[in-house]
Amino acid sequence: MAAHLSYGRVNLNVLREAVRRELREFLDKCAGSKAIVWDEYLTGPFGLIAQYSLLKEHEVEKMFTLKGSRLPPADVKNIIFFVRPRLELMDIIAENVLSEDRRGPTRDFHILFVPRRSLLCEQRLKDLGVLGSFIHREEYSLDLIPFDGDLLSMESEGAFKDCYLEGDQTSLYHAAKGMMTLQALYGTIPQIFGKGECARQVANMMIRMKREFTGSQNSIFPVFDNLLLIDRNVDLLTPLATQLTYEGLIDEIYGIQNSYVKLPPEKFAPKKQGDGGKELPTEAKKLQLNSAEELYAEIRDKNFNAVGSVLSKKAKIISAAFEERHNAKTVGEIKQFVSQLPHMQAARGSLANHTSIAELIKDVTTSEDFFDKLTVEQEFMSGIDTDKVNNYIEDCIAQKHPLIKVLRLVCLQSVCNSGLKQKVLDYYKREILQTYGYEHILTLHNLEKAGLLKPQTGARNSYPTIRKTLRLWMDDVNEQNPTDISYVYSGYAPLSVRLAQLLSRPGWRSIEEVLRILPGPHFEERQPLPTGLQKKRQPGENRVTLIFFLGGVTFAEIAALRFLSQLEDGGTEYVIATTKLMNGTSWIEALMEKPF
């Protein structure tokens, strides 16, 4: 059991166990020793479901990464390919299988598509003459992966681009399937709210799937009261701004992948007396980040400016606890101290790690450039000078700062101004193409198509109305003891989270005007519950809302929702699901056209 998945109102271990069981059943179908050939992208998400020990129990002896030409030698009976349904991967698999066939003793081949089987892929394998080599061709419906006690992700890296640029709804279908799995395990969700075109599509698919399953109505008491489906393009602004929570900044600077972060090793080298000539470690320090670690759970959602005081307080408590050993006189007292030692040493190690990470982040956040960039972002978000060419952005282009940084700022300006004046937009585009290369013309086209970068139409700028009605900008933010979600961006309240907050109380009827300005429909659907399963809430018991971000969510938004869950009089606890955990950099990266 993964303890960090069961601390909330919803025990996500139930979901983890269900997908582990499905994996074990498939492995047992392939009797005998096994080698797994991994589509590299899947190894991270799978690591959150099943460690190597589970695979080993089911006779997995070797693991390889899917690569062209021949497979490494392995004395096993079964070779299983774990892959996403991508045509280009089928070509590599065919190459592997054909080279194995020439090698001698026959092997049994199997293929497991994650999360769905694909007729197109099977046709490609057939065209390449290897389809008949596979004994089992199955799918493993790993739609939603539990990351933490209140967090699920599909880790579908192309979901936003597929939906908004390619018009491909595959990821929406997977989202709907994932929701059906959750309802099978945690009961029917009585109310569905949504905002956005994709949200409407997912709700429609869910209702259709539910109709198809009538008769097999599950009699589980519903754990969730509401589901809120929200499109990323309803709030394009939030991911473009720099996140200012501890976890958000770790992600902005180093990138968190499947709960792990890789950090520069020199900060983590053990300091020993007189080892002046000792070589520093060269391999990146890899740390897992989730609520299983007490200290991380406490500081991850705080504004970075509030983290230092928590760390120094913790340091005093830990050193005082170690000092206690001098007071232990009797055998009983010594025994008690020794029994607490492992926990204390783990706490000391955790504190050392997070102090080092905080120092690394501080080096970045105290730099002049970070301050200048933040100032520009905050001016845009509070509505200052959004309609003309910005000097700082000009300087960044002239000094050839990373292109993604420039694109994030230009897109932020465009979103906060409901589009840029044509001459301002043309100027930025010309400068970008002349400085970074004309191959980026396709990237600019993608950003326009996604609505991140656009010319202003005749309509007036609607952002000031949205900002004012939803109170998106707060001047007096208390970063140490926050009273509002705007602390996660030191002034800006994420629009998506504000919508969730207002839905909970007083309801969306109070903001009809703004909902009409934001893209896509807003709707409410009721799902009838079987008799006897209607939920009667105890006095003072919070509602549980599952909020699903279609197109990605940032750690700052997650922090803001956790803040709302913890409010004494909030009345709602949130569980967060998404197609992908992302930040502004990974988002823009996914929309960039790779030059050939």
Contents of the next structure:
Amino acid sequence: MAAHLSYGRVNLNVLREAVRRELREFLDKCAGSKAIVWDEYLTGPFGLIAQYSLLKEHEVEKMFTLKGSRLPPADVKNIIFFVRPRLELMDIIAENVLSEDRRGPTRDFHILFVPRRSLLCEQRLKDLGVLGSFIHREEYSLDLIPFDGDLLSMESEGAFKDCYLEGDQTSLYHAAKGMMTLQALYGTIPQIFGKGECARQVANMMIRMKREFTGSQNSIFPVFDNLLLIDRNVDLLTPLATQLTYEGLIDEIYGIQNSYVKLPPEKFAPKKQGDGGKELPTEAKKLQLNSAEELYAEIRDKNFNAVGSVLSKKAKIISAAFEERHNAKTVGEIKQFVSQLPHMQAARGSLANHTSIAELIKDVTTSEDFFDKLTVEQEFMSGIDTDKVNNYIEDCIAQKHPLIKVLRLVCLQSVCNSGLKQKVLDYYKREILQTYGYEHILTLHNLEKAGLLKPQTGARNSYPTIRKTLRLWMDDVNEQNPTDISYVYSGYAPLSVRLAQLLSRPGWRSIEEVLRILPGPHFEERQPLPTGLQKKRQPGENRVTLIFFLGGVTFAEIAALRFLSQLEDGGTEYVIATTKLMNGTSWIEALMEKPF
Amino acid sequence: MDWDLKEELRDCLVAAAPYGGPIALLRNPWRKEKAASVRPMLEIYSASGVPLVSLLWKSGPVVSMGWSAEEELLCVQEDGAVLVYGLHGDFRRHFSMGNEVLQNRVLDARIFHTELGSGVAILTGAHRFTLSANVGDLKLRRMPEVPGALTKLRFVLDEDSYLVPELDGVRIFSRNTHEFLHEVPVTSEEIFKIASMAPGALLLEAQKEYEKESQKADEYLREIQELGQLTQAVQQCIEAAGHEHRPDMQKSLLRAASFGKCFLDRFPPDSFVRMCQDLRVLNAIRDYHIGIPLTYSQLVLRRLYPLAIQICEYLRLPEVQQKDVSDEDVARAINQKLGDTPGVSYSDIAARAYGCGRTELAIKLLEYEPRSGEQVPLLLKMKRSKLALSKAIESGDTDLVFTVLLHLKNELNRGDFFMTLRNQPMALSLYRQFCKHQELETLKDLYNQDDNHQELGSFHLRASYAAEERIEGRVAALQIAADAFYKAKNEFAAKATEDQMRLLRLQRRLEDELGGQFLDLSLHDTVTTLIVGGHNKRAEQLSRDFRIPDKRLWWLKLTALADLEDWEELEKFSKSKKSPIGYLPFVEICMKQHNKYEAKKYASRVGPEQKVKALLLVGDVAQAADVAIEHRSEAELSLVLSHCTGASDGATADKIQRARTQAQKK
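Having seen the form predicted on its own, the form predicted in complex with the partner chain:
Once more the chain from above appears, this time first in line as the rest of the complex follows.
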């Protein structure tokens, strides 16, 4: 089914199968035909777990989106609500149930809470007088969703905002629960490392939960050697910079949602189709992007500047392969050729798609404005002129470039200068408010609260120390054949990934001083294993580290970690988990407040 | 047996609880003494015969006794009344088996156990059965049918003895001994059978030889390994250890298992570990002083749950008599006995303690409960909401915290509730979140209580957008916000909010005087709209009033005029004074509007640094090359070269190449 999930060092299909089984079991509990009423936010993540065919096999005949008033008519025995535990959704459900036509055939109602049942929500349903209407009220603990062979995400949009703006750590609780599920399937992780306040919290919850489960001793041999929990808060810089890997740029420009991207259709118009080709398709081209596609797996993590040569090389190989048909003389040879044809055609389709995408991206990256923006970003990250008002940012505001772009740049400057001088900060803020509207003062307050934007307080700028010690800026970057993770940002090595790299070798003790400058505690916990489960590592066998980004991770960081996994003498392979796959734009957007 | 019986067992009513539980004796039953001149004694002993309690029987004649699954003693009287006593002879309650029984008297009675709990079955004088399947939830059922013959089994023993059925055998106790008779488990048989060649037996032998430092150990081990039965051997030894009652035998079997494990690469350790733990518990309670001779199979079946109750009750015994023992000590004593044994539910024990009115003890016991999902609801039930709150917070389960919060909100008055929140920052932020979506007014009160002026400011700012329609209302809300920001010492936000009020009023006036849409435009857009509408004077005035920086104002005007395609006005503007943004933006914007003619006008005024760029923009590659050569800038040269794409650019390209080679020579 999802073969690409089992390619990696850890077979994540095990997790996918486990959650699919849980879903089937629930559906079978509600005997007879059914309709599912969806909390719209869940449909994307669910798509990665179960296609419609699975639901259909279990007698799901209709699907609706959750909205107020009466449910659409459906001749089914069961109505099942798939919802997140949110009070406002409970109100809608109650409205649905109460406006049910009493003259019609009676239908059974059920609720499936994702990922957790909530007493608060059930109380609300009770207050609204409908709690008794539900036969099954259960939870579906879909915390970590497998996206790829080495990638898991909770797809919880508000995680960073909730933790740092609202002080609501619900998502951390879910993260800890997710880790418990993972450990139940892949064994207890013997060592936990972490950096940051949220990381500490999650580790505490995990240790606590382990105590709760003492009844069931885990006797699975551990697949992961250690877990590294990293707070987004520790590295606010990386997501603000423009990602320069292929996948990163697709995400920056078009936005990847639940592994799908929607692209402008013009470049994908069918060619050589005679007259039919005249009409351009108007609907966006939707493509799924994951390592199931061979070509994509090869180029996704490359610096975009190295993608073109791979594509042209591939093009030559494929056309050569098609030419082979002229050499096929005997029936046997022709048969062999034909048998390879589907694979070759798929490869050709894939190549055509990615050539089109690369062209689309190139249009952007070769634009002057992209170049200017990148120059400013790189200046900031390498420590040039971070302490005064930047001309380019000023011009962007004056020309009313998208607000998020401006905010990303100002925040980047602030982070690279350990906060801005009060005068500089006030100037930017005033310019933004006058140009984009005073209502954005709420957004600015949010950014300040999250630490993305701040006045420099007394102490000197600590970024240069961090940059030098962690070697965050590399002048001699090789984009084609990289030797260091800095290739993913053409010079800047993502701080978060550098921390992971240094933990694996030579250990964090070497960077104690910098760790103290970065926010939040750093720690190490051991989860004792019975002697029989302790791993005897074969010589040359790599360690497997699960790295969990609390508050989101970018595709460029993922690419950097994959680069480290592939290093011959790296010694560590990474599986990545996160609360949300994000980029600077989606991150800032989640922190913005639009009062009207 | 430790007891000192004055009577023969056959003269007593006897009831022994299953799972190695206590034994109750009722002396002088009525059938012996026709005239009940002496009141009988009810005595309860542990399975090892240690007396637990003895009391005078003051009620009516008893026909039968038995123990319920909760270890309550049920005494069925002749009249069908059932009296319920606790382990220590404390009277709990009584119930009746109905009128029919009362009339016909009880002929015989039995206590039995089902999934539902413990039941009572009664055969009445009218040869009818009446039964209740669960004494906890009494529902009487009458069976119409009269039974046939009864089958009886009889054992002849040395002394008068009494038999207790257990699930895996039978307990036989008499005045002097208490024995357990059961079928030898297969594993034990295989290991201890004379001349057994079972892998477990060989492993045990091997281990013994090893301790003697004899090389025979190796021979035995080899034999097992050759048969590929080492895993099986280890399993057998572990299992057999569980069936042994004597610790020394257990030890030697476990030692053998552990010895065998060393030669296995991957043997899951949990079975070994669990067996060690279980045996520790079993040995502890089999101890003479506690006297609960459980077998391993019984332990497994009980899932340790009744064990917890028993230990709890046992420990409460001294405390009932000695009032000076604190709850904390009792709780600690219980914890020391149980530790973190898998499956032990402290909340169950605590619930029981609470049921007995020992609230403090229950709270102390709950300290040891790791599952907050169990802990918190019970604390709420015991009205320890504040403790429940801190426990819920500790767990990180926000849903649990919310539940406690809503509970507290109903329980406390508003002031106390707020004070409680104040001391729990995590709960406070969760509650704020809740209020943001559900009770906006409360949110304001919370900020007020904490003197959080910054958030109050934001609150009123939001309100001015969301709640207010009329300008006056919006401005008023903004005024409150500005005041709050001042109090928060956030001068910037206060000033910005005042600016916003000013802008709103002004926009209102503009709409009145000029018509059109101004409200809710940004300051920048307001000025642009004025310029586009030809109200240049007002635009100037506005930008002066709000001190729009010169640079941005130039961009603004430039963009607005280009949008209008008012080239004449643009040129006039460009000459009004020296441009603070240079002239490249003029070139760019004209080209954006596809007006090369206008663009060229400004290209000549672009400063040297951006000259090449400007010339390239207007398509003058040749002149761009000249400037680049003059600048001797490699970057500029390659930039121009990259623009040499047309057929006519050949000469220019050559020129650049020549300049480059010349530059390299130098």
